[in-house]
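In the block that follows, a single chain appears as structure tokens, in the form predicted alone.
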Amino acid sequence: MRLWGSRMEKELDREVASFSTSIGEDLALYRYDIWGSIAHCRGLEKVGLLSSPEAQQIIAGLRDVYRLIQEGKVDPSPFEDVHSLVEVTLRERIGEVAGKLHTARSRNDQIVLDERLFLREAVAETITQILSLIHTLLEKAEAYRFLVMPGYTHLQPAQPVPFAHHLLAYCFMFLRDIERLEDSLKRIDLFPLGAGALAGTSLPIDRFYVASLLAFPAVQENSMDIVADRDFILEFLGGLAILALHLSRLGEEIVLWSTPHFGFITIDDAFTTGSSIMPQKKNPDVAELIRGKSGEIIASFFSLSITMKALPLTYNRDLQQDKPPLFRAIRETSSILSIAGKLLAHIFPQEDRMKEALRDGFLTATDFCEYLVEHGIPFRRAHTLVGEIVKKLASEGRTLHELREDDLGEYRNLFSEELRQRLNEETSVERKISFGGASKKEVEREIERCKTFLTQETDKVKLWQNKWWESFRELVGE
């Protein structure tokens, strides 16, 4: 069933239409495809496009048709997209008055409003479940915010890090992620319904009105750029390509840290799984998947850049294509980060091999650099000298908790118990004292400034929703 057709001759090759059709994507937008079409009648309405009992007659039939989707007592197989599934259906309830509806709109301009009111929900999901996700993270920092751990560059050992460092630096990375997501929805939350095909209309809509019924603060202005444009939603995918790229980062260092090689951590049992050949296996796969899943958002933002990128203006029906890879996005963004919270929650470090590990690889060699220039030599110089000593040391089998005086050379003088003390891995990161450093003070400090974010965006987030849940519950009466 079609929206148009009064000009061809021939009725559509029945593959041309099973190739064209988008209802097995888009009928998921029907909440909000039937939410903006009250809105748009009650603007009908008010600059008298509509009567009243017109007006009433549509709203009562969409409410309607919108709980006969919701039961499943409507079949979408018939119908082109969802929104000749909603105006056809309409019709079938209320009669020709139906036909109304669509005056001083156009699919082009009707189907971005549905994916913003849409994309905007999307964004305060998915910044809810990062939120909780970064509660897991802070709850694991607070119970083992003394535990130092090796920390690493070039996947060698570098300085002594608290566990609880490491994972805030994800905290951050979430953070900022959360803080790009709430940015595009500046972008998003806009009003793009009034631009027609792509021209706008010569008829009397009031397009402020019916953006204040739908809770928009903003309204697009330019027609053309209305209807040919995606860059709200590939600014979105982008956010969740970044979002993901994190979250394959902790799978990988969670893959890492189970290994026999390093140790660190152990997984309960009820997130790893076994080999059918191998007994002994235990396998970090759900941190693994999490670091393949991640590509399934990558490749979407990708996947929309490449069908935006050579469209000449306005609307073309490679657009169509903007939704497929939207939702895939937001399907494996969501199953990642709910099953992330979880296995964060049930890893487990190992605090004796972490110890073991810090006295492997001179990790406060750093530490003894600083040490020398305190005491009036210069950085480079210092650094040159304890690279000697370290050489010296590896090749006879000792660490810097071996160290002699006589290592010291010239400056054996400078050899003393408290150079012994800032050898020492796990009081090092005390004296990392700057600003966003390892000291445990810097690390409550972070740790509290990450509640602080936590508590004010799930404010934030309640009051965009409890707005976009009024303006829906007025017009559609839920």
Ligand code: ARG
Contents of the next structure:
Amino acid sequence: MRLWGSRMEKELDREVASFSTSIGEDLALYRYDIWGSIAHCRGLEKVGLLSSPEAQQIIAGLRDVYRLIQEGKVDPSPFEDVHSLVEVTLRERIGEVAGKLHTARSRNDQIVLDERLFLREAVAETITQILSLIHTLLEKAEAYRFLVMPGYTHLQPAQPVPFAHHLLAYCFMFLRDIERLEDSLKRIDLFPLGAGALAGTSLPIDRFYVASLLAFPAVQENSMDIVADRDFILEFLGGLAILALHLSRLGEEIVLWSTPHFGFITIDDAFTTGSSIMPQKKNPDVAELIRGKSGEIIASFFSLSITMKALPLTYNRDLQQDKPPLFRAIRETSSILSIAGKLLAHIFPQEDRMKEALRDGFLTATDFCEYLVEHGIPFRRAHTLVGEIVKKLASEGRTLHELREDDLGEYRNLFSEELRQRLNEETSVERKISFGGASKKEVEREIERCKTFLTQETDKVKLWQNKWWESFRELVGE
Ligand code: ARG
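Can you now output the form predicted in complex with the named molecule? The one shown was the form predicted alone.
Complete assembly follows, chain above in first position.
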């Protein structure tokens, strides 16, 4: 069922109808379509385009349609899209007066209104899920704040770091992801209705009034831009793509750490799977799938970018294809965020293995250099000297813990108990007191910083959601 057809001489080809329908996707937007329609109706009433009784009749009808769809009592299959479904169902219930609802409106501005209403809630929900993941990471970080492990560059042992410091690195990535999504909200939370098909309208609408009913802080300015723009979805998908990259790195490290070669963590049996042929296997499939599924989220950003590339202004039907990647990305992100939190709560660091790994790889060689620097030796000279000492120790199968006075050659007078202490991994960590460094003090500061962020952000999101919820309740009820 369609909202047009009088200028056509033929019925629509059946295959064309099924090729062009979007109801399978945009039915998910019915809540927003009706919410926006009721606000639009109030706007038409305010400027006299609808009488009060007409407006009341339409609004009551729209509320009924909302409940019918909610209860699964409307068959969506014959409709072209969610807009047709709502309007036709409304007409069936309240008769011809339903035909006044679409005054001064086009599906072109209507669909972006639906998407903007939907997306601002999706931003809040995604942020809430990321906050919960950060919370789990912080709990692990706090529980293991004294645990030291090797840090890597080039996947080669580099310097000792607290396990908590490594987890906090992810907290800061996720914190940026939240900031990015929050920033995208500035351009999502804008009111589009009133652009009409592309040129605005000659009817005396009050866009600012309708925007305020829907709790939009600002009204979009150029009617052509309004119906042609999908940047707001791209920005959101871009934010999710970067978040997905971060999640894939976390998944990868959990896979690596759980191999017997690293052995830094074990994963709870409930979060691993076996092999159909090798009875001994315990595989980190959840972490692998986090890594694997993140690709689909990143692809969603590219998918919509390709749809948008070189598209002429203004509305083109191509734009209907913004929904599949958007919904797919949201679905995958939500499921990954949820399982990642559970997985993290079910990994257990293996202290002994981390300790063992700390002894290989001359992890405190840089601390050795810094000790020499404190004694007036230029860093470059110290670097060369320690490099030579490491070469010698390695060839003799010794570690820095077994350093002897004569290994220092012409600098033997600098050999001291203090130096031996400095070559200890725990000491090395404790001395990394530079702002943001690996010391316990800094780790604790970072934990506090993240906790404050968590509280502030949670409050902020609740405020947004309350504001939106009030608008919904006022207009649609519930
Ligand atoms: N289903 C369409 C979409 O999602 C709604 C807008 C249709 N507008 C039109 N002129 N055909 O983009």
